[in-house]
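Read the single chain below, which is given as C-alpha cells and is the form predicted alone.
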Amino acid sequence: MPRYTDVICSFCGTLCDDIEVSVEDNRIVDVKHACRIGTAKFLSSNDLEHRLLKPMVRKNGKLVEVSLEEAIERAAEILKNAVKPLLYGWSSTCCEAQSVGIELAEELGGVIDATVTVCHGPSVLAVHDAGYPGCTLGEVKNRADLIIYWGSNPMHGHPRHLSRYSIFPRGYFRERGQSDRELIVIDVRKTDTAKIANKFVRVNYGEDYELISALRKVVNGGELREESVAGVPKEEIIALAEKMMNCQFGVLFFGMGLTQSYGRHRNIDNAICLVRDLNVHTKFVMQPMRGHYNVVGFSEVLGWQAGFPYAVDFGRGFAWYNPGETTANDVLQRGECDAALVIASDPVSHFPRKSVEHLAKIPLVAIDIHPTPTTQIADVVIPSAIAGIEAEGTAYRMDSVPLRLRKVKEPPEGVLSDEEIMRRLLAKVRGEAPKLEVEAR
C-alpha cells in the first residue's frame, strides 16, 4: 500500500505540511495528522457520487454531458465574444492556474479578480498605506512569548495553527511550548479560541478602531481619559498595552473580525501603526489570517505578472487596479462585465443578491470539482481535478512562504488540472494549437 509522508494539505492558509497519506486502489484509505476538515477534504476525493465528472454545455435551457473539446471550445467562445468579461475565483487552485488564468484575463482584456477581495482586500489596502511589518510562522514558532488573535477564531477556521505555529509548539526559544508562551484573545463574543485563552477581552462591535487607537496612546505615552473605550475597561487596556510592551517577541493575527467589520482597512492601518509603535519597545509583527489555502499565490502571481494584488482590469489594454471599481462586485452590480469565468469559488452562494442577479444574466463558464449553486446556472461547466491531491502544483502559505502541493491519486477518467484546463482554453482564444506538456509531466 502506497503511503506518502510529508504531503501539504490543500485547505486553509496553515498549508499544513506533515501530513501522511495511505492509498490503495486509487482511493485514500487513511490520513494521519491533519485536522478535521482536512482529512475530510482528502477523503472526499473518493466521493466521486458527489463530484463532477463530465463536462456540460447548457442547450436549451438544460445542462447536458458534452466532451472536453466540446466545452472548452463552447467557453472560448464566450469568453472571446465579451467585450469585458470578469474573471474570478482563483484561491483554490495552484499558482501555475492562476498564472494562466492571468495571461487568458490580459488577452481578453477582461477583469480578474480573487476571493481577497471579500475577505482581506482591506488588508492589501492597508499595507498600501502603512508598510508590513511581518514575518514567517517558523518565526513566530521559535521566538514568540506573546500570540494576540484579534477578529480570528483559528479553532475553527485554522484547526491547526495553534498547535503548529502559535501557542502550543516547541520552539528554539520557547522549549516549554505552552508554559513560556501566553495567549491574549480580542474578540465580540467568547470564541473557542477565547476559551483556551490566557485573557479574553470583549470589545464592542464595530469598536475595534476605537481600542486600537487607545492602546496606541497608552504604548506612546499618553493618559487615558475616559474610563472604558469600546467596552474594555481604562485598566485593561493599560494593562494590555503593558504587557505588549514587555514581551521579548509579540505577533498579532487578525483575521475578518477587523477586516470585514466597520472601518476596514482603516482598522488594519492603525493596526499596523500600533505595531509600528510597539517595535520602540520591543520586537512585534503581524500577520493576517489568510482563509483559501492559496489566497496569498494569487496576489503573488498578479503582482508578478502584472503589478498588482488583486481586482485588476485589462480592457483599457494595460493593468488598471482600483480597488471599488475594478473589484468583482463592483464590476457585476453596476452590469458592467457580459460574461464571466468563476474557477474553484461560489460566489452565488456568498455574494450580494445584486452581484448574483446579473451573473445569472451573462454567459457564465464554471470550472470546479463539485457541485455548486454557482455551477447550477453556469452554461458551461468543466469538471477539475484537486489540487494537492489529484494534481500537483505551488501554493504559498498565509505567511508568503511558497510551498509544492504533492499528487498522491490520480484524478477520475477525463478530468483534467485546472491548469491543463486554463492552457487549452487560452489557446483556444488564442487560436493556437494546445501544449500538452503538463500532462507528459
Contents of the next structure:
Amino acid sequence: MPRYTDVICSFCGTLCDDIEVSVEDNRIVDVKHACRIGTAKFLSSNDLEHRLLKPMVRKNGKLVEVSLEEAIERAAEILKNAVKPLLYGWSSTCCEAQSVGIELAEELGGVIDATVTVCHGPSVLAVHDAGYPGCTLGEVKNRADLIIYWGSNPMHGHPRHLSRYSIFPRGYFRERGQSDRELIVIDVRKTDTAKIANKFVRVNYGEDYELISALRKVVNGGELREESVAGVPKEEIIALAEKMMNCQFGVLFFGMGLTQSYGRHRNIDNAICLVRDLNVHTKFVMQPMRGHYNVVGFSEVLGWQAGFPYAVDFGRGFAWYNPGETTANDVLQRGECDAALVIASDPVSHFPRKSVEHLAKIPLVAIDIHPTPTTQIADVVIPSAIAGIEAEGTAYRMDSVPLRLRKVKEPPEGVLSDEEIMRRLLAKVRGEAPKLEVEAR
Amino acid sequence: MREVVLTPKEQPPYGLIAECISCDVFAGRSIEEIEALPVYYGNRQGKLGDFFDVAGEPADKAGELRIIIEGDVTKTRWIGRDMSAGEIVIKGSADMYVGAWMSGGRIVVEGDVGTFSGMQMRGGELHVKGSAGDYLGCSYRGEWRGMSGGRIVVEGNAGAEVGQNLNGGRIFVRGSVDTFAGVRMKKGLLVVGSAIDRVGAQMTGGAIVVLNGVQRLLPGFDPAGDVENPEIEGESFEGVFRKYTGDHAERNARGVLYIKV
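In place of the form predicted alone, the structure of the form predicted together with its partner chain is requested.
Full complex below, order starting with the chain above.
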C-alpha cells in the first residue's frame, strides 16, 4: 500500500505541508494530520459518482458526451470568435495551468481575472496605495507574541492556521507556545475563534474603518473626543492601542470581514497605515487570510507575466489593468464580454445575479473536476484532474511561499490535468498540433 | 473657432476606446484623416468613421477647434484624453475616463460621465451638467499624486472617492457625493453639496467644504471653531462654517474641513 508523506493539502491558503496519505488500488484509504475540510477533499477524489468524467458539448440545448478532441475544438472556436472573451477562475488550480491560461488570454486578446476579484482584490488595491508590511508564517510562529484576527474566523475557514502558525505552536522565541502569546479577535459577532481569544472586541457592522482611524489617532499621540467609536468604548480603544504598541512582535491577520465590508480597500489601506504607525513603536506586520489554496499564485504568475496582480485586459495587445473597468463582475454587469471560459471556479453560485444573467447569455466553456451550477449552464464542459491529488503543480501559500503539490493517485481514465487541457486549448487556438512532450506526460 | 461635429452611430457593446477624440489629435487633420483615426473595442481595431459620422471644418491648431458630439456615447471611453487646448462639447452622456490626464482646454458634458473621469487632470476644465460616477478626479491605481490642476464642476451628484489623492486643482460637486470624498487628499479644494460619511479620510492637506451637511464624521477630525464668510483657497463662501482639522489619524495632518452650519 503506497504511503505518501509531506503531501500538501490543496484546499485553503494555509497549504498544510505535513499530510500523510495512504492509497490502495488508486483509492485514498487514509488521510492523517489534515483538518476535516482537507480530509474531505482528499477522500472526495474516490467518489467518481460526483465527478465529471466525460467532456460534453451542448447540442440542441442539451449537453451531450463527446470526445476530448471535439470539446477542445468547440471551446477554441468559441474563444477565437469572441471579440472580448473573459477567462475567469484560476484560484483552485496550480500555477502551471494559470501560466498557460494567461498566455491564452494574451493570444485571444481577452480579459483575465481570478477569484481575487471577489475576495482579497481590495487588499491588492490598498497595497498599491500603502505598501505591504508582510512576513512569512514561519516568522509568526517563531516570534509573534500578539496575534490579532480582524474580520476572520480561522476556526472554520482555515482550521489549522491557529495550530500551525499563530497561537498554539512553540516557536524559537516563544518556547511555551500559547502561554507566550496573546490572541485578540475583532469582529462583528462572537465567532468560534473569538471564543478562545484572550480578548474579543465587538465592532459595529460596517464601521471597521472608523475603529482603525481611532486606533491610529491614539497610536499617533492624538486624543479621542468621542466616548465610543464604532461601538467600542474609548477606554477599550486606548487599551487596545497600548497593547499593540507594547508587544514585541505583533501580527494582524485580516479576512473577508475587512476586505468585503463597507469601505473595502480603504479599510485595508487604513489598516496598513496602522501597521506602519505601529512600527514606530514596535515590530508589527500584517497578513491577508487568503481563501483558495492558490489564489496568491495567480497574482504571482500574472505579476511576472503581465505585470499586474489581477483583472488584466489584453484587448489592445498589451496588459491594461484598472479594477472597476477590467474586473470580471464589471465586465459582466456592463454586458461587455461575448464569451467566457471558467476554470476551477463556480461563478454562477457566487457572483451577483446581474453578472450571472450575462454569463448565461453568452457561450461558456467550463473546466472543472465536478458538476457545478456553472458547468450546468456551460456550452462546453471539460473534466479535469484534481491538482494536488491527481496532478502535480506549484501553489503559493497565503504568505507567498511557493510549495510543490504532489500527485498521490491517478485521475479517472481519460481525464487530463488543468495544465494539459490549457496547453491543448492554446495549441488549438493557435492552430498548432499539441507538443509531443505534453502528450507523453 | 472652427467646429467638427461627430454624430454617433451604433456603439459596440464591448466598450469603445476612443482616445483620439481630442482637439490635439484632430488638429491639422482633414475630415478623411479624422475618420481614419484608430479606435479599439475588445480585441479589434476600427476607425473613428465606423462609429461616428464626421463633418465640419477642421482646424490647424487645437486651440482653434471645438469638437461637438451630437448625442449619447455611453459606451465610449477616454474622450479628451491628454487634451491640452480646444473644446469638446458632448450633447449627451459619456462613459469612463472623460478628460483623463487633460492639461488644458475645456470639456462640457450635457449628460452624465462614467467612473474615473478627470483622472489625474493637470489643467483645463471639465464641466458636467449631469452626474459623475465613482473616482471623479482620482489618480490611477497606486499613483499617490492625483489631480494636480484645473477645475471640475459637476452640477448633479458624484459617486465614491471623489478627488481621491487630490494634489491641486479644484472640484465642485453641487449635489451629493458618496463615501470617501477627498480620501488621501494632499492639496487643492473640494467643494461638495452633501456627503454621507468618511469625508477627508486620511487627508493630509488641502481643504474640503461641505455645504449641505455630512451624516457622520471620522474620529480623526478635531473642531477648530466657527468661521463666517470664509475665503478658502481663493474662493469666497457665504455663511457660517464649522471648521475641523484632520485627518489626525495621519501624523502631521494639515487638512481642513469646513461644514456649513
